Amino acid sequence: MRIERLRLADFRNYVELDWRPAPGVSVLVGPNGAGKTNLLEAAFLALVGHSPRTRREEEMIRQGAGEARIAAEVEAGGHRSALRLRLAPEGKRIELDGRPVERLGELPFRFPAVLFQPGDLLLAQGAAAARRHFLDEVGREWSRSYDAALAATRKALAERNALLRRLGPGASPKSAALLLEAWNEAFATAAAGLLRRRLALLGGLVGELRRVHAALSGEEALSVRYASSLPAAGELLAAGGGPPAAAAEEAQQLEESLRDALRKALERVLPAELERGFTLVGPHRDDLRLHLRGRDVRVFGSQGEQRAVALAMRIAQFALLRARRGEPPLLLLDDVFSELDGERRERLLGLLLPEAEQTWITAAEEGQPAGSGALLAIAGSERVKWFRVFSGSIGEVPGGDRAAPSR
């Protein structure tokens, strides 16, 4: 998949832009504040339907303008599509081939994009919520049924939590159990479906994550384990413990086992839930545990090791979706060379050049140590185009001469 043309009007610091990115790798260089990250944000927003940086959509409208517009011409699955997005104070409107997009959840599946940004360091050093969000993000691009199971689980969880808060710590567990019965069943059914799909997802994702991390680090073995808040399901949900896609009968049996385990767990923890006012077991409480040399990366990993693990997670996401869909998603790498040593940078580029159909990489000004050595290593590749971004404009740098951009 690739973007063949991207047009912006009054988006962030871009008054107007009309850019035709080439296949292969586009390296975007320029000073801080020039608009490199904004360009990646615009592409991600057009394809996926939401910004990776903010929930306040009015922030993306250029100061002094009444609205912002993005238009993207996309080739995916052998078909060309036209995406149009309008951001205004009253809301957001997205059109696909001239028709309004009613369900934003459909976009990530049709137009998958993988973005690495500096905040992704939280995947390796942050709380469990960051890694759960990562799994759900990958799952929504991986399967429509995952997206449906996630939505059903969130709805049942919200309703059950609301009832727990209304009942409060003074409620009788026996009476509360009767009142919660319907939402217990709805939550157990939806959550079991989500957990079963996470197992299938992890069956492919973990292998890619270990492979990519080994390629980036050279030799370090990354250990990955899915830690479930559901004790009875711990072994079933061990990452890599099952096939990537179980047969229909096996999947149904697994889902039933998970549902039964969830029912029993909800009964057991009900008194504690009444005290605390929220659901204590289920996929919303789980984590992906990452270890290097037997030690938790989150606690004991160096900044460089954590960044390499976080980057490996995004590249693994890219590789899994490419295998699943038969074509690579758009790969966006923002400030990817920071805190990666020269050897890891070269290994990263060795992974990307043969695998990606279209990749955009932002980098600091040429000559800065954060990325210059790695960038010079790919300067001669025919699959690499260089662009200089400055004050909301972009120009290709011809012939690999990055001293003077074209205008």
Second form
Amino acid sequence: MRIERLRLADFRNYVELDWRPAPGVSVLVGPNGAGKTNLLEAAFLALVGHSPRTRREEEMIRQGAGEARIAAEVEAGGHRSALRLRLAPEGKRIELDGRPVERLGELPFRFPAVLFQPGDLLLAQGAAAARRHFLDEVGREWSRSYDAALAATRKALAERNALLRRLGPGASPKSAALLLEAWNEAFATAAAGLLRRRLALLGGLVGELRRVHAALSGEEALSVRYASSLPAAGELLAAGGGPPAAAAEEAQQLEESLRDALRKALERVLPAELERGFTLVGPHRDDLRLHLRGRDVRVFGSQGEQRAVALAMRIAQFALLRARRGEPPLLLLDDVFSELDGERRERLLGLLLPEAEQTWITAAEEGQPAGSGALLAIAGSERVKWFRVFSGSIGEVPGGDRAAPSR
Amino acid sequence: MEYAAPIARLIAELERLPGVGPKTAQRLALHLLNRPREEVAALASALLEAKDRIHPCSVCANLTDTDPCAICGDPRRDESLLCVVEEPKDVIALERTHEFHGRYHVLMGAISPLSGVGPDDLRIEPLLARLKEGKIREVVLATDPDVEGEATAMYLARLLKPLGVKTSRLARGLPEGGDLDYVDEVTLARALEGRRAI
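Alright, leaving the form predicted on its own aside, put up the form predicted together with its partner chain.
Complete assembly follows, chain above in first position.
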């Protein structure tokens, strides 16, 4: 996955930009607020369909401009494509080779990108939602049908929750029995499809995560468990259920048994659900539990341990997608070096760069950022290009010294 | 400067159409004004004629200019086979496959607690009345392959069970989350062939 040319108009602090990134590693240096992260955001937005930073999309339109535009010339899986995005206050529209993209959720599968950003610490530190979001992000890049399963589950969940609220705590489930059964069935069907895909994804991801974490931290103690509100799902995974290459028939059987388990669980918790007005079991209640030496990283991990786990999750995402897709995703590293010591930085680069193709790295410092030596040694100096970003413009820095940006 | 009142009114009326925003409404209005008078008159009379002559069939609720509609009134159709769909457009989609020779029943929607649509808001009572006549042996539940369509099919399957009619659902292979009338004919014909009992 590679972006050959990126053009921006009225995006964040860019009035206009026309940039050809290096085929290998592009290092973006410049002061804070220059627009380095905005470039990564623009690439991510055009490829994957949403901003990694904000849900309020209007804020990406440059102040005083009516709409923002991004055009990316992309090479993926041996095919060249042109992505065009228009972002206006009424909404956004993405075109792929001149045709509007109807389902944005399908973009990540076509144009996978892996972004490391400082906020990733939440993967280890934050609530379960952050880790579910991570699984779903990787899932969409990993399988074409993941997005449809996720969308159906969310829809069925919203409908079922609306029904529970409508019926309310006093409802006699008898009068609404048919309706509840119908929505239990619809939700269980959709959710079993999502759970089955999550388990298959985890079948590959957990191993990568443990391997990568060991290599990054020098420890081997990370244990990873899918903690499901549906106990059967956790057991199936522990028992080796949902291997990545499960035969279609096995997959179907697994999905059936998940659906049965969900059906039963939904019947069991119904009184509590009517009381509280939302669905209490399903993939929307699950978590990925991470333990080091038997202790929950989220609660007991040091800042350093949490950072290593979060980085390992991103590296595992990258490694899994690379193996599955046969080519590396676009790798975006936003300001990840400043918080790492020299040794960790070298390990991170050592795990990623030999496996990566196109990579964009931002570094806040002026001049040669920390870790440049390791970067050049690992990537090979001929694969690395240096760019200086300065208030919405970009210029290549020949040989990596501090030349003024061209405008 | 504002548009003259008649243009402004035309734009305002066009804007009320689904999927038409202010810009499109303006473009359509100016386009219409540039066309010959006969062409505009043909459009206006087509609108009125359709509105005056088309009504839902009293049996199946499909849109028709006769009553009963051409399908309900066709004696060559298999009256033991009934296909339940969400919208009149789904009848057209299924008819295009030339694979189905039974009759139809349009629900006029799908169950959606989120949008406040319950079973009582759909044409389920008339469906039960048709089944009570005793001629129908199989009901094909061809609601959309999205979650609301699935839930509606599940609901009907359970509701019809005590009546002893066979119920079946269109086979998978349909794209999830899609409208039935967007599915290409080949896929739809195949799904109809492989319908399963639920």
